[in-house]
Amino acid sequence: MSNKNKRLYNSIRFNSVLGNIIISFLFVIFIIVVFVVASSFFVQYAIENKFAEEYDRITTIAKMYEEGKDSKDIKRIIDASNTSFIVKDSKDKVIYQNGENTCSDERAVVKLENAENEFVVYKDTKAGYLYPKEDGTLGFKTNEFIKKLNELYNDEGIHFSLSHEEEHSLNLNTGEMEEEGVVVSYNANEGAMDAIEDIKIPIWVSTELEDGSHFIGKALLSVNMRDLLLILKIIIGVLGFLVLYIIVMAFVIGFSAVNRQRIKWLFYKDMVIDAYNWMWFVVYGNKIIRKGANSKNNYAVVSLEFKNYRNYCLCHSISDGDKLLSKINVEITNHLMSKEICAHATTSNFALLLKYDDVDKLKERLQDLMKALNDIVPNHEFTFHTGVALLNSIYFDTLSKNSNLNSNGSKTNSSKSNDSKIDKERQNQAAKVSKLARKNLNIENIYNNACAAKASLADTDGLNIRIFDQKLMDEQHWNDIVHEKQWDALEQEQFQVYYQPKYDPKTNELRGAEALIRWLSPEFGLVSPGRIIPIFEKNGFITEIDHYMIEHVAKDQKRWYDQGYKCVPVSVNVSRAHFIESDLAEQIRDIIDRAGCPHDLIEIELTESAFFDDKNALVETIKRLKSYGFSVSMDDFGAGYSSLNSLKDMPLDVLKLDADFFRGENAGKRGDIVVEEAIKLAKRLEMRTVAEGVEEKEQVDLLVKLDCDMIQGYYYAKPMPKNEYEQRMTLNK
């Protein structure tokens, strides 16, 4: 899956849904802090405004007191004002008492959060809610002041209620009551909150005279019930609010779910058969391996095409074979069993991931399926082609391996304990990558596998299988190496060219050559033809081989030319892929012209495969290299379905007998006849001959009775380094 892919697989699994949750949750706690702020602002002003007026009024009786204490009127005055107050000297003893004295020793300096001053403040005895604390701050005895509310008002109807009893504190510095766990709630008849006066909370307030006493005023904190009752319902309404919200963001989130099950579906949807994609197999499939990775199961992802479906669809119609897609995926479904998966993978693809415990049977039941989906279309014979790459012990203990191998080439000379312990550690190692591979395992990777395994059977016919094994890696990975240093091999020279001489069977004379590619590998030595052509034509980078080898017979057969050997044309050749390039003749024409070889020297081989491409285009380059002075030839006729018409139209200058004919099936008299006849044709068409492939006496001597120009095969020559051809060669006289 590509990242691309998988961004919007995660944008449609999490976004749609979880969103709105983040969303709703996000705002339910912004609503909360802003009403908690706002609460706690509201409680700290109306604290702080009723502390310092009583304050206020505590000070102004005290300067009352300091300048009319001993005027009988003013103490009057002050007597009548209804404010207990003590006045204390330095030493802490009482010189003067109003009204009743419950004021206790404990006390707490306090400081208000508007306010510059510290204030000492001292418990009141009786009422003792509010008492100050060590820590500067007051504590409020909740308990005891809702038992006094209960006293005061059982009359009127009122009841009050704390869920546990438990003192808290009270910060004046930022107005917070600490009431973790608590409850406050009241019922009350109607219309008897009309009877409640406000409550006074008493707390004793000090203030220094100016003859070093301290004047102790008794502060009454009133509590107002209809701003309680106000904030009560204030709560209230912000819990209903919320409530509210949260009824309906769920059915919001509700309708977000389908929805986004609707979306899903149409992400994991196949337009084409109505099934499940591609997306879908590689979500669920790598849930379901990496899950069952450690357990026994054994899991195989087969790749499974139907091979007649672009002539099914010629033969009826697009839609028809749509149609058929889409029984092929019903009839696959009905033969899966439980957590097995299908997917339509691509145009005529599908992919499975299926259970087994043993190989054999995994075929029998593969092959059953294929002959269930052949059955589909009465009257029609389709073919299938199958691969698969099994997921089970065998694979992960070549993980292991391969690990192990490439944790260290090679062991030193050190001493058996440190060979033990060097051979410990790559175990680890080993067992640590299969580890991490078991649970990173990516079902796409195991699927390329089993279309690798596909791609083997080319275009056999019937109902084919094949199982991805170590032969089909190995030759992966040497797909793999060939195609990251060919263009190193390229610029280093590392290919070599060898020649293959042609001779004369009538007079044992070197009439010519082929000129063919080794790979002089410094990793890997001489490597042949057949393990790097086949690559590079289906990777492109046979157009690159071909230039390096016209340009290297070239140079070389200038150098042979221009040391007085006698030179004889070699063949060179040209792939099929070239021929899409309209200056082919040109380009051709150019290299050999930049290392000066005679254009006579130089034969253009062509394989018999390029004549089923655009044939004017074909002709019209055979002609254009032809007027250039460059002979051109067929290579390996009659190893396809040979066309004589091509023959007809092809100006070509040699005609290449296929070493088919003269070994296996096509060798004896029939085969005889073939060849006779082919000679007498390219006589007729004014063409030489050259058979290849010839390893025996006999067929040498059938050849100089059929009057063939040239031969080339074992019985003379095998393809040989450029300096032991040069010693055939012999120097014009």
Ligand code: C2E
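Definition used throughout: the rigid core is the maximal C-alpha set that superposes within 1.5 Å between two forms. Worth saying up front: this structure is predicted, and the values here are computed from it rather than measured. Numbering follows the first chain given and starts at 1. Compared with the form predicted together with the named molecule:
Core-superposed comparison between these two forms: the Cα of residue 677 travels less than 2 Å.
Once both forms are overlaid on the rigid core, the distance between the two CA positions of residue 471 between these two forms is under 2 angstroms.
Here residue 54 counts as shifted, since its C-alpha moves by at least 2 Å between these two forms after the core is aligned.
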Second form
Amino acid sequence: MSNKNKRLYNSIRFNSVLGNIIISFLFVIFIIVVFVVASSFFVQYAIENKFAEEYDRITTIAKMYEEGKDSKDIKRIIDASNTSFIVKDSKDKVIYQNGENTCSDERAVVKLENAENEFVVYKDTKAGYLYPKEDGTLGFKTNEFIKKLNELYNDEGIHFSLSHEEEHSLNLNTGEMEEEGVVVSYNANEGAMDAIEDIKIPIWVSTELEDGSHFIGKALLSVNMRDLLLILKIIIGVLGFLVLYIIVMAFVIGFSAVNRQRIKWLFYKDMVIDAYNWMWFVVYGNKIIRKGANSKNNYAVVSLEFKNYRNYCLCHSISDGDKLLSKINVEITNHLMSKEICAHATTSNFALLLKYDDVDKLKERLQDLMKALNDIVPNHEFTFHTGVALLNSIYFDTLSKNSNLNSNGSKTNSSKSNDSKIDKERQNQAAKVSKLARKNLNIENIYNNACAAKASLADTDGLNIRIFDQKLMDEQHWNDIVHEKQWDALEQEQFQVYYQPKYDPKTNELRGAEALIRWLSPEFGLVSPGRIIPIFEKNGFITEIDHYMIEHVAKDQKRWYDQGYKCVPVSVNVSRAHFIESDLAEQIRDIIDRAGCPHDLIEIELTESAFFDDKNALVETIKRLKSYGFSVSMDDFGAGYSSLNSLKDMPLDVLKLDADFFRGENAGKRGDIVVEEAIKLAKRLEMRTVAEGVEEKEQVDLLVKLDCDMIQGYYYAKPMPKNEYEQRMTLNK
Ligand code: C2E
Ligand code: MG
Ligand code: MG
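So that was the form predicted alone. Now I'd like the form predicted together with the named molecule, please.
Now the full complex is given, and it begins with the chain already shown.
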């Protein structure tokens, strides 16, 4: 799985769960804040207002008492106010009393938030639920208050209750009720509620008179029952909400878990054949091999391909083909043991991770599996190809050896000293690298090795298995080296142009040449194109190479031309990969023009395989190349499949007969007939002919007889460096 996909999967999975949790969390915080603000505001408002009102009333009566001490009228008014009070002198002795004295000695100084004054208050001995505390707050005994309420309203059919008895303080500075885990509930019907009157909560408030005595009046904080019930309702509502929230959260979390599973399945499911997909294989495969890499387990990563998928789809239908793939998946899965996995990798390829002890037994197991797969559809013969990459100690050793080689670079060759210290250091380093490699195993790379092994099987092989071995590993390593060094090699002009002359077999005169690349590597010596061109074709570097070759050939030709050599056309190979560029003809023309080389000295060779690509684009490019004065030839004619059809449409100048005509089974009587007819055909289409790979005198004689125009082969000359080729050219005198 690509890192991008992995990141996408993780972000969707994370967001789906985290999003739900964050939203519900914020929602709860919001509700709690609203509740706290509203209830504390309400309580503060109620208490402060009522307290302030009562304080004003008591101080007014105190003033009236002070000013009208001796007036009978005033006393009557005070009596009519029904306010109990006592007056204490400076020695705390009661000097006057009105009503019942239920003022206790429990005293405190309290200060309200919005009030400037401090208030001296005393507890009422009868109704003890509101009382002053030393710390400037008022204590409120909820349980006693509830008891009082029940006494008062028992007859009305209203019942109040507390879950447990606790003392609660009312902080008059903040207006908050400091309650801990209290649950207040009531039951009553609406009609009964209407019968409830205000409840008076008594507390004695002291105010100093001018003569130093104190007027202590009984304040009655009147609590409106509707307000009280509203508070109770809020408390009950919040509790109910919390219960509801817990239930909803349980659902959300449950839903997220299910959702997560669903997302996971969507990411890991192959929709077409209802199997695990490649991403799943990478994630779980990596987990298994990284865990198992510390133990002595040997794993085999297998790429199994159903070769007949396309044909089966053609004969039946795509959906039948997919059903068959699904059956194959089920059959493979049935063959798996614990901690082994299988997934649908690409079209008709399955990726497997198997355990093994012995390579021969593993091969037997895979043969059995392929036989079972072959029997899935009666009366059908299928072909399966299997590539295997073994994950064993040899694999790790080679990994560390390769990294060691790389890290030491060119030193490896030169430092053949027997210095045991250095050897030991290298061994330690190799061990470290091997350990690291185990931890950082990536099943994708190992699967690629299995694919490389599978790709090396010929199409004609029946039920077949190929293990990714040292040879393939070396190839892979070589691939990496070439890939790594290609740009440096290009910039340092390590690529050399070799010329292979083409001769007229009748006159033995030089009629042309083909430019062929060689890599003169400081490390690896002279490397043939067969070892680099296929790599460049795969990694896209071939277009650079083609430009490089055209440029160098054009420069050489220009120099030889200027020096007075009798120049002959030199053909340059252009890869089929290059033909997707619509301005290829112009690119080639410009490179040659920059070198100042006459156009008739350059020929462009296309391989036969290029003719299977976009035909119209190819014809267009050939026409434009010809319009600029270049010759165009078809290389390796006869090496691939039906080329005759392409000959019909392509306005080519030269036909190069593939070397295969003159080798092995094709050679001989039947082969000669084909060559003869091919040359005749070319002539009728007004094309010149070149026979490639000619090594024998008899072949030359035959080609003379068949009227072949040119021969390019070892019989005349092998590809050679430019200075040697230069000697084969004659100077114009
Ligand atoms: P090709 O274009 O068909 O080149 C002919 C190949 O046949 C050359 O191999 C040449 O050395 C070889 N050959 C010629 N006569 C004989 C003979 O009598 N006997 C034998 N055994 N071989 C003969 P070479 O140089 O190894 O090149 C192999 C292929 O690599 C070329 O086949 C061409 O497809 C590709 N190639 C080489 N240079 C370039 C290049 O600069 N660009 C591209 N795109 N491909 C190149
Ligand atoms: Mg060629
Ligand atoms: Mg050829």
